[in-house]
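Shown next as C-alpha cells: one chain only, the form predicted alone.
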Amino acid sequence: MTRTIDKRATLSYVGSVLKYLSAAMLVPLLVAVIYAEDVWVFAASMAIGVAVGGGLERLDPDPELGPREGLAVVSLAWLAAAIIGAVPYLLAGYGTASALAHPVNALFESTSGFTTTGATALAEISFDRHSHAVLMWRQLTQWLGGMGIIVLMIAILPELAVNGAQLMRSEAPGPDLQKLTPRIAETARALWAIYAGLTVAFVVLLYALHLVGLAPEMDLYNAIAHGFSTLPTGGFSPEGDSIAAFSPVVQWVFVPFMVVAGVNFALFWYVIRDDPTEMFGNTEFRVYLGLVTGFSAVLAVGLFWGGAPTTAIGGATQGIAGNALRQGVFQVASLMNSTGFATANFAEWDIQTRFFLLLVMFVGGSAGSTGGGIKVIRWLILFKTLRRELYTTANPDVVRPVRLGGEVVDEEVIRGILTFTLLYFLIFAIAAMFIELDTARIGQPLSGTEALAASLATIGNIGPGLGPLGPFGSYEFLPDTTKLLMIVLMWIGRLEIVPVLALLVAGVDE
C-alpha cells in the first residue's frame, strides 16, 4: 500500500519558503524609498507574503518530508512564489492602464520572472508607466529563481537541509547533481556564493564602463538591474529595447557573462579550489563552448551574406562584417542558454536564419547552470545512446555501455533522459497546436512557425519568440487561455517536467 502525501507537512514547508522569500521585497522597497515611488505597494506586498507564509508554516510545527512531499514542496513552492510575486504588480497597477493590473498578466510576468523565462506581458510603451521599484522587483525575481528558490532556502534554513539533497535534485536543472561538500547546505551556500560573486563582478564592470564614459546609459540602477537578469539567464530589462538600448561596447561585455551563466556552476567550485582540470576536462563544458563558437560563426556568416545593417544597434556605425559578428555572437550566447536578451529584432531576419535560431534554442545550457532548454549533456547522451543502439543492432552479441568522459553512464540515467526528452517534445508540440488554434479563435492568429517558437520560448524558459512575440514584442495580446497555458509551460519547464508530472501521476490519494 502506497503512503499518501502529508499535506500539512508539505504546506508547512511551502509556507517557510514563502515567508523568507517575501523578505526579498526589502530590495524593491529600498528602491521605492530612494525614488519615492510605490513605497506602500512593497510594504503591503511583503506583509501579505509574510502573513500567508507564516500561516501555512504553522500547519505543522514539526514537518517530515518523504520522497513525495519533496516533489510536492518543490512544485508548489515555485507556484506559490509566482503567485506572491504577482501581488506587487497588481497593487501597483490597480486603477492604472498598465497591463499588469490584469491578474493573468501579473501572474504571467511573475512566473516568467521566477522561472527566468523573460517573456513579458508589457508592451514597450508601457515600461514608463511603472516605477523603478516595480521594474527592479521584476529583475530581482529572475535572480532569485536563477540558482533556485529551494537551493537558496536550503542554504539559509537548517530544517530544509535535512532533506536538501532530494529537494535540490528535484529542482536542479539537468540530470546531474554534484555534492561539492560533505553537507548539502554547504553545497547550496557554495553555489549561491559563486552565483552572487559573478553577479557583483558583472554589475561592477557595467558601472565602471559608465564611469569612464563608454556606457552613458548604464547608470547604477541599470547595472544592478541587468546584473539581476544576466547571470540567471533571465532576459528581463527595464529598457523596452533590451540590450539594443546600449552601446556595442556594452553588448560585447554581456557576451562572456551570458556564456558563463550557461556553464555548470559546480565547475567554478573546482577552479576556486585550484583544480581547473576538472572544468577543462569536463566533456559537456568542452562541447558547450564548441557549440557556442560554432553556432556563432555560422550565424555571423549568415547575417553577413544576408546583408546585416551597417548601422550598429546602439547608435554607432561600423561595417557589415563587424555588425554581423557582434549580433551573431550575442544572439547565440543569449538564446542557446535561454537568456533572451536581444541587440536586434531577429524576428525580422530571413526565414533560414530564424529556423537556425530555433535550432539554437533547442540545445540549452549545461546541467547545473542557470540556463534552460534540453541541456547539452542530455543531447550528448542521447546521441551516444543512439549510436550504441545502432551498433548493437548490427552486433547483437556485443554489450556496449554508454560512456561520457570515460565514465559509464548508468542505464537509469539514460532512461530518465529519454523520458524527459520525449515528454519535452510531446508537450511542446501539443502546446504549439493549442496556441495556434487559440490565437486564431480571437482573430489574431500566429503562424505555425510563430506558435512553435512561442511554445518553445516558454517551456524552454527562453523568453522571446518570433513574429509579434519577438524580442521587442509582447505576449499581452494573447488570449488569457493561451497565457495560462504558458504559465504552466514556464513552471514545468523550469522544474524540467518530470517532478511535476510524477507528482500528478502519483496523485494525492490512491
The other form holds:
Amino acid sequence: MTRTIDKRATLSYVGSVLKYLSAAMLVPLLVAVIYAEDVWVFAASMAIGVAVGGGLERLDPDPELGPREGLAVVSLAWLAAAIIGAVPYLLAGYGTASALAHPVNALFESTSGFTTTGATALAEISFDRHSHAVLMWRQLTQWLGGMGIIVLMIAILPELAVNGAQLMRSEAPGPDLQKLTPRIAETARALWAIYAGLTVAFVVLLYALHLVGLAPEMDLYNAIAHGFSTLPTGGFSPEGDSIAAFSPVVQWVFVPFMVVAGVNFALFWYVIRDDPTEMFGNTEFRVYLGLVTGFSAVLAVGLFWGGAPTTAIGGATQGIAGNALRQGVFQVASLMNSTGFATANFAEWDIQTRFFLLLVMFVGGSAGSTGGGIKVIRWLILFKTLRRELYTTANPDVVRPVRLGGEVVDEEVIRGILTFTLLYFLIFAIAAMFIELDTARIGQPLSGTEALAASLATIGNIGPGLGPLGPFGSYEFLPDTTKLLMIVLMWIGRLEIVPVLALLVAGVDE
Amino acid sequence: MHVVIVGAGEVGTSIAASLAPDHEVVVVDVDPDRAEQLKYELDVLTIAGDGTTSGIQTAAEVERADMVIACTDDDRTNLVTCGTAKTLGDGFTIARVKSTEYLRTWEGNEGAFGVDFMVCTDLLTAENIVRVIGLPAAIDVDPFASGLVQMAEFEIAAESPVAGQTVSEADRFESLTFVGIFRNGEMIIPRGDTDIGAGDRAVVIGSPESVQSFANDVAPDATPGRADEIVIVGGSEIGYQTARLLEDRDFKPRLIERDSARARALAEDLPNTVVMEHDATDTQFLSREHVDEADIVVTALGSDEQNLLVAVLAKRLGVDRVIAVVDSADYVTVFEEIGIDIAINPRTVTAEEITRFTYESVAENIAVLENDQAEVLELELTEGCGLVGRPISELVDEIDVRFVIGAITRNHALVTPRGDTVLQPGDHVILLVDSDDVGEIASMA
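If the structure you just shared is the form predicted alone, then what does the corresponding form predicted together with the partner chain look like?
Everything in the complex follows now, all chains and molecules, and the chain you saw is the first one.
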C-alpha cells in the first residue's frame, strides 16, 4: 500500500471539474451577447478553461481515487475554480481603472463568489464600471458554489459518481454526509434539483413583483442575479446598495428564502417524499428557526429602542416599529446563515447592536445547507458534550452518550466536531491578529473589533464585516497580504477546514 | 393430548414433568445421554436427535401432535423446529426465544416462523421483576383476567402490623380475598378466624388497587406505592429488559455494568437510565454510590455465584429489598434461605408460561406457588359445566378438593365472591387449588 498521493489521478479529476465548470461561462457569454459587451472576454475565458481542464484530464486516462486523493481533488478543485473564475475579471479589467485588473483582487472576488462569502474587493459597483456580463458571472459563481461544485459534478458526470460519496463527504457542510438514495449520483441530483427549483421559484416571484409594479428596480436581470445569490447564501448584488436598493415588499420577500437557504436541503427531499415529520421533527431545524426568530426579535426591539443611528441607507428605526422589525429580521436572516445581504448600514450602528450581530454571525446555518459558519448542529452537540463532560467529571462511573433528538451521537462525530471547532476558533483568532497588524503596517489600521469581524466574515463565508468593511464598504483598500490570507480563509472556511488541513498534513508526511 | 417437546433442558424437563401424568408426551433432545436419563425420570417417550429435522419429527409423530413445544436454549433451533412442525401437521406450536427482536417480528405478524405462541424468556423474567418492584413486600405478583385481577404473595415480617391479626381483621378490603397461607412449607386454607403469624406467606387475590392497599398494610414503612431508587446490577438481557420496562413506567433506574462496550450500548438504548461502568462486587463503589440507600436492588449478572455475592453485599449494606435472578432452579430456595427477599428463576417463569397452554384452553392463565404446592388458575366457565348454577358455599361443601375462589370477572367487571354468589357461564374464575387437584378442577370447568 502506497502512502503517497496519486498526483496524476488527482489532477486529472480536477481537470474534469475545471472543464465542465468553464462550460458554465455560457451564461455570462449569453448576457454579453445580449448587451453586446465583453463578448470576447467570456469566449476567451471559456476556451482557456476548457483547454486547461482538458489538458489536465489527459494526465491520467483512468484515474482512481483513494481517501487521500479524494481530499486533494476537493481542495484543489475549489482552488482551480477560484482561479478560472478570476480569468474573466482580469481580462475585462485589463487596461481599465477597475480594481479587478489587479490579479489579487480578481482572485479575491472569484474566491468570495464560489465560496458564497460575498465579500467584495470592488469599491464601486455599477454598470458604468463593470459590464452586465461580468456582474452576472460574479452572481453565477455563488450559485455554482452554493450547493457545491463537486456535488454538481457528481450529479452530471457518471465517472465521478464512482468515488462520489468519498468526495461529497469532504465538501458537504456539516459533520456528516446524508445519503438520501442508494446511489450517490441520485442524491446529488436530488439536492441540485431542490436547489434549482427553489431558485427558479424565487426568481419568478421577484419578477412577478416587478410586473405588478411593487418592485420597480427588480427587472429580469436583477431578479435572476439575486436568485443566483440568495439560495446559495452568497451575498453579492449587482446593486451598489445591496438589497436596500429595493422596496420594503421585496426586502420582506427575501427573508423566507434566505431562511430556507440555511436549512438542510435534505429535509426538503423528505417533504417532497411526503414525510414532513422528518423536517418539522428535526432538532436542528427547530433550533435554527427558533434562533432566527429569537435573534430577530431581540434585534428588532434593540433597533426600536434606538440601537442604530439614522443612516442614509435603511432609514430611521427608533420608535418606528415597522422599520425596526424589518431591519431586525432581515439582518438576522442574512447574517446568521452567512448570506451577507444588507438593508441598512449596520457597520454604523451602536456598539451593542454591532456586537449582537457579531454573536449572530458565529452561529451559521444548518448542516447540509448552503450556509457557512460553525452550524447549528455543531453548537447543539458541543453544548451537550460540554454538559456531559462536566457531569461525568462529578460522576466518573456513569456512562452517558450524547443524544440529539433522541438519537445517540457517535463519539467519533463528537471528536470531529471538537477538532473542527477548535481549529475554527484558532484560525479565526490568529487571522484576526494578522489582519490587525497587517492593516496597521500600511497605515490604515482596523480596530480590534473590526479585525475580528473581518476574520469571522471571511472564514465564516459571511461577507460584510464592520467599519470600512461593512455591507456598503469594500475590501479593496486592504493590503495584498491580508487579501491573500482572506482568500485562504474563505477557501478553508467553505470546505470546513479539516479536508484542506488533513491534505497539508498528509503532504508534509510525504 | 399428544405433545412433542423439543429440548430436554430445565425448561423442557419441567414442562414434561407437569404434563406427563395427564398427556402423551414425547421429548426430543440432541444429547443421547440426556434422552436416556429422562426416559427413567419421567413417564415419557424420549428420542435422541436433531429436533429441527423432519426425520426426527416424523419419528416423534409430530403430524398427529396437538402441541409442539420447542424449548431448547437456541432461538434459531426453536424457530426452525416450529417451522418444520408446521409442514408436517397442524399442532399448536410454541417457541421459546431469548431475543426480543424475534418476539417483535412475531408480534407484528402472528404465525411468523410457523410459531403459534412465542415465549420470550428474558422479557418474561423482566416483566416478573417489574411487577414485583411495583408492589412493595410482595414476593410474587401475577395479573389475571387481562389485568382486572391480581394475585400476590406476601411474606409477613415480624414487625408487620398484620402479624398477629386474624384473616378477618387483616382483610379490610371489599374486593380482596385471602386464598392461602403457607406456614412452615404447609398450605393452610384460611378461614375468617385463622391467625396470621410472623414468617407466614399469605396469598391474596383481588383488584389491583386493593392488593396495593393491602401491600401498604403489610409493610407500611416501605416506600408507599413507588420505589424511587432502583439499582439493577448487571447488564444482561434480563437487566436491560427490566430497565427498559421500568423506563416505560416512568422510573429512572440505575444500572451497573462492568464491561465498557456493553455499558455504552446499554446507555445508548436506555435514555432514562443512569448506566454506570463499574465492578458491582466492589463494596467501596457500592457505598460511594449510596447503593445502600436504594429501595430495591435487582441482581441480573451472568452467573448465580456473582448474583449471590452481590445480593448478599446489598443486603449487608442495608438495602430494603433485593431481587435476585437465579439461573438454576435448585438454588432458588438457597437464595431465599440466606435472606434474599425474592429469587426469580427465568426457566420456571418460562415453564409456567408454556404450561398454561396445556390445560386444553380451559385454564386461561396460571401461577405456580411455593415449589408447586398450589396453583392459581383462571378458568372460563362454559354452559353446563359442573361449577355453574350453584352458590359457592354449596360447591365448597360438595367437592372434595382443597380450593378457594379468589375473584370472579363477569363481563369484564370484578365480582367479589361470597358464599351465596352463584357462578354463571362465561364467568372467569380465579382460584387457588392444591397442585394435586388441578386436573380435577380443570375438568369441571
